[in-house]
Amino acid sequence: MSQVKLIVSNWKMNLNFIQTRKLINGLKKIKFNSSTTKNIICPQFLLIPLVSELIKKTNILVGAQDCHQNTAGAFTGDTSVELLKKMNCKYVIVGHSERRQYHNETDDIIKQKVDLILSFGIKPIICVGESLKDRKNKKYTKVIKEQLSNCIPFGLNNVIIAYEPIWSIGTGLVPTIEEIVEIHDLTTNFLKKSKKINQLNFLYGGSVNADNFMDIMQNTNINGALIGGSSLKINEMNKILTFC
């Protein structure tokens, strides 16, 4: 595809503030094309507004790993999409398994984010993915569809989807290229016809590494990844972003 290619870096719960130094001042280093390739990086939210300066004046991006689906009131220990925009926050995952497990998130909550994120100028990326157990009883396709159906809004101009199956999330168990091309073309014709979406950013996620993230891309129409671990690894990310 022609589209650019989203690199997507959810450090999750990890680094402190030298470490994060440290992998800012590789990834600085890295010479890729960035007018082909974006470079998002996901930190937790008390390293966002230090992500933030230290990426001034490159061409790396920092978005968020959530965000609440209210502007303000009385909500311990939550982030308010607003002050994610003054940090310069370009992006907010949403809808991660992680969230939906630990934090019992809703497709109605996510819906709610996903408006609310929208509404601030700001790019979700959606996450769905279905569980080893949908899998194996053939249910995937549903779950993934009901995903969609309520998480996503009618009519956007663009979305960008984060396919994360369940059972690959830091297993080292990746999709087949079949399986993923299979979930890439159900969620494109599932948008086109029920939301009337015509341009999406499909990304895959779940124990990406350099080998495997360079298969999928040469095999499929993808147009990016969501990294978890390999993204605290320079060498890995100065191979995935350099092979876009």
Contents of the next structure:
Amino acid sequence: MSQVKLIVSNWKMNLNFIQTRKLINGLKKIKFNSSTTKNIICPQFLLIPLVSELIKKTNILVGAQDCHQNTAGAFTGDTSVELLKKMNCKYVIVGHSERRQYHNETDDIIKQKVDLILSFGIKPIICVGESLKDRKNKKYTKVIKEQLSNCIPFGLNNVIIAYEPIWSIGTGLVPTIEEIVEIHDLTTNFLKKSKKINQLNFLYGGSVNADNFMDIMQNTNINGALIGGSSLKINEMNKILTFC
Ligand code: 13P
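Same protein, different condition: the form predicted alone was shown, now please give the form predicted in complex with 1,3-dihydroxyacetonephosphate.
Then the entire complex follows, led off by the chain already shown.
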């Protein structure tokens, strides 16, 4: 199991150019161990060129929040992975529940995106997670296994999975340590058995802040976090990155 921690900021559709400069300037000042921690920033598309420029010669990496599943073509409003690569994106988040919910992304589309991203030598960060209804009905393990089964290619050397229960995103609700460990174990075992994947980077996402991050990292052996709201706050990021 990889010991490297991935701290992934999902800025979502937030920040203007001035705010971006300010936050990146703050992040640059944070001293963290870059041999064991990767600080990955995923801004909205129009901020990527600026972020990519600002992080040159730093230990910060840039990623994207999505891309199209085709290389190029008549896909109005979409963004190609080829241009993301040109902008130095090393990671792309795929299958976020907000994409599934507001853009009707299916597991099939997500799998196509994953394949394309990998073919460009970029690392996909593949999101899975159940709704509150699935959790209450005790269908969550079935739902997550289905997502893993449908979205992940067979036989990869390693894979990054972000477990983001939909009910925890932006709500302040965080699963218990036992609940996170259960999904981590389920994912590890499922990928080993069904996909012959032995190297997993497992991230947790959903209402992560510095306090619950420390608790989760101390009491599980997961590999990091996918952070929304707190990733916009320099004090939270300072605590998170220096704790790693
Ligand atoms: P919050 O951290 O704001 O709950 O968002 C989580 C998320 O969706 C990250 O991708």
